[in-house]
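Just one chain follows, in the form predicted on its own, and it is written as structure tokens.
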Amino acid sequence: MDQSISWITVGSVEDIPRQGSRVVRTDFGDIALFRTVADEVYALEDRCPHAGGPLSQGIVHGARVTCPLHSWVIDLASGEAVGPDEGCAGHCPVRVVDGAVQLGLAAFRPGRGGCGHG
């Protein structure tokens, strides 16, 4: 991870269900976190590129999630739609610090039509 970034702690892992999300208010709008099964953390912005349905209302497979609006899947690493559908939500730098969840805002990338960051 880029030692560059800034770090802002925004919870505890714990306050995110397994194969759940939680919600966080930024400048940048929702930010969903997710946890998987394994423990990892993802955080997108809380919008589905498609027709902007709330992801954090998806559920959680593995390290993707299904749009609850029109069951698009999104790669939570990477905020990319798995095919045959494209786009990418916006995501954000995230870790886990002793149990903390931090985000790394000012590295956001935000959502659009074609991924185009990877």
The other form holds:
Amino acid sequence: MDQSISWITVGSVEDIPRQGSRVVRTDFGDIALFRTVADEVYALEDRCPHAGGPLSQGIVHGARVTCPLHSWVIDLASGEAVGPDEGCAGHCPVRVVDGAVQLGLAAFRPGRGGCGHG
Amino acid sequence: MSTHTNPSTPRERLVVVGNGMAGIRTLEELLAKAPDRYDITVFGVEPHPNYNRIMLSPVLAGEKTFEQIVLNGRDWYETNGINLLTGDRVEVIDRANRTVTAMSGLTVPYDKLLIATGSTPFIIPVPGSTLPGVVGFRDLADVDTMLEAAARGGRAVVIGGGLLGLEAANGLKVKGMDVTVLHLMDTLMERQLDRSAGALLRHELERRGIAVLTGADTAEIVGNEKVSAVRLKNGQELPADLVVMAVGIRPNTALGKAAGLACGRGIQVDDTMTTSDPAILSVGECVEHRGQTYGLVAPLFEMAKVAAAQLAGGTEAAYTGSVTSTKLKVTGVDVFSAGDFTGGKDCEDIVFRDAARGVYKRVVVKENRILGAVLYGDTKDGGWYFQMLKDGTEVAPVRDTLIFGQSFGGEGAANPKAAVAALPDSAEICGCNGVCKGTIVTAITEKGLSNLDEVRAHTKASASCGSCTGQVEQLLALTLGDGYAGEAKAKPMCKCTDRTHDEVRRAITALDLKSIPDVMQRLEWRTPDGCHHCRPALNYYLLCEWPGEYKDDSRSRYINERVHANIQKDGTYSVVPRMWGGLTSAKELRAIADVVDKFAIPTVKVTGGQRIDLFGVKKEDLPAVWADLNAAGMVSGHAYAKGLRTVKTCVGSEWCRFGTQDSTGLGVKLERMTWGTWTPHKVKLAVSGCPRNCAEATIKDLGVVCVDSGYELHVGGNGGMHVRACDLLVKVETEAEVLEYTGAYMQLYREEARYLERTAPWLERVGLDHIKRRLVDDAEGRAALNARFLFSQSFSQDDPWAERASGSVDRHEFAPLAQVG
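Could you give the coordinates for the form predicted together with the partner chain, as opposed to the form predicted on its own above?
Below: every chain and molecule of the assembly, starting with the one above.
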């Protein structure tokens, strides 16, 4: 792990429903934390690159989430839209230490928009 | 005594504290490298020589005797000149004088000390945890206690559904006790298994008669002089004559701590297994290395190797941590897991399911190397995967067949058609209906069958669960050669499966499938947990098939149905309270107005379904908004649901000079009967009081048009993109008949339509005649359908808003996890 990042504990893995999501409010806007069926935790900006839909409200399957507004599928690890759609949701480093979920907010990387329709 | 190579030089003294697997393995390794370097003394608390602790489970189950699991008998210690002191506990280490003193008073000096004190079961600190009848599962004494209890019969509760707990549970069950396993998490062995494998394991244990309670949090162990029951935090009480605690282990650090050695969760060691005192080494479960502690045997042996090299005077060997694998030692249950199988960035899941054999395999690959594996039912390739995992073997060359295992290969297996051709006539193709290859081939030739449906009709092969469909198709191709045109393929449900909606539904019924993981396993899903297409569909099919029994999976619902409001483009929600038959009152309107003011709701609109929509409600305000609406007697309008939306009415004979019947009253009755139901897609009803049809009843899923002599029932209409006017189903004379037909029609739609198929396309697909045959011509069938509808309604008419406004359901949905910055 990058030692230069300062990590902020925001809750525990158990606080996030499996195959679900919780939101953390930050200065960068809302960050959506996802917990997959395999208990992996990911953090993305809570904004679909397509039309800004709240990804935290989508269905989580495998390591992906489907946006609730127009069913874009976003890869949780990279924030990239799954083809043929193009765009990338903002991404935030996250790690789990002894069940505590920690965000590396300083290393937040903003997203880039998609096709812009809808 | 062994011979000394140089008797004139006094040998160094090595004292080993702990006669378990780690300590003694270190000695074995050391004796192989430097047989004469040390005078060795071993202290063991247990009164036995060194035995294989991981084989205690088979001893409990009666599959092995203690003698069979002894690793080194007393003669081994003698032969190697080791002074073994059993039944004595080292209490003090005097580091300044380099001596240890035992409980017996015996003091032994050392030049090197090896601490291998292992671990003890963690006993959860609840009231009653020290009562007689509460045991851990760690040593032979525990096994003896369990065997004594089992000999008396009665009930055992095992707390902890991990590796040890399940092995204990199985052993006690084999010995004739009634066994219940309590597990805090919702998946058994959740550290080793994913949800699919955990579900299979649970089924197998339940099949063996072991009760499993997940999400079970122990509050108290009840009993006066000995244990009599276990009470859970939810109040449930389970009678128990024996309680086995198997929730985890704690490294035994007391001795090291008292001696002032650096300790964290375990006694801290560096890569040479040396503690903070250079004269003292430590190995095994008592150790903490690079922040990790271990409870499995393989790492202990790796540590032992390094410690032995160190003691032998070497400096090369270093322990860098272990990748672990686990196997459950329950006879007939094959479970294997290794490495990191959680998946993640750039990881690829390769899933293989063979429902007929009860096999589930998942291998996680990252950058062409195996990262982890979970195997259930067929673990023979566990070692192969684990070796490649540890070696970082490039798997690209075998990537395509990796999941089939090491022995995969050869023409027969790679070519399914050749494989089927090679089967004898007596080979069973369809397990559900017991149909052999010969029977199918004979039917094809003698009856001139040319496609799958005909084979199904004549032989029943592949007509139940459908898992042999592929093989039946191969048989058609083999038998008919070029005469087989193949099957007109219906569209599969989604990319996770080749099966169609209808096939999946048929299998749910035929195979008694009762959960989403069950369906995915038995029908051989290609993904670990489906996708946004199949999960909501499966959730609906299961809910429809098993009313009152299937537990709704909120994680498989679209957001609107999960939070019972409609998401809008800006992420806010809209809220629509139910207005029965379109009726409202001053009290309701006042409450709505107050809610709008109180929560600064920006837009209020009257809907096409005769109710009021509140737009722009913030998600975290939803429970409070609902609470206020509930207080005025209003409930959810399900404006977000694949379910009953509205029953639109006109005023009818109560006020209208043309009205022929009480259309508003009938609308209210219909809405009271049908609200809360889940259906394949949304359902809208309407009742018009006369043929002028002001309620637009003939473009609804079901519309009632009142006439002087009774009621016309129209079905299969909708507005929207493709407007379709209803077809007339039947004309009836009484309100009671309207209600019965409505219930029966709703249920037929629920049972037959595919998920997300509205009544209009459903009707066009199956034909109006089919619906008339089921509802109009068959009075008995109609009554049965209606009865099934009403039965399912008895479980679905709880206001979802009230459940959430009170905070008792899904509280986490409506609050952010944290606020930072």
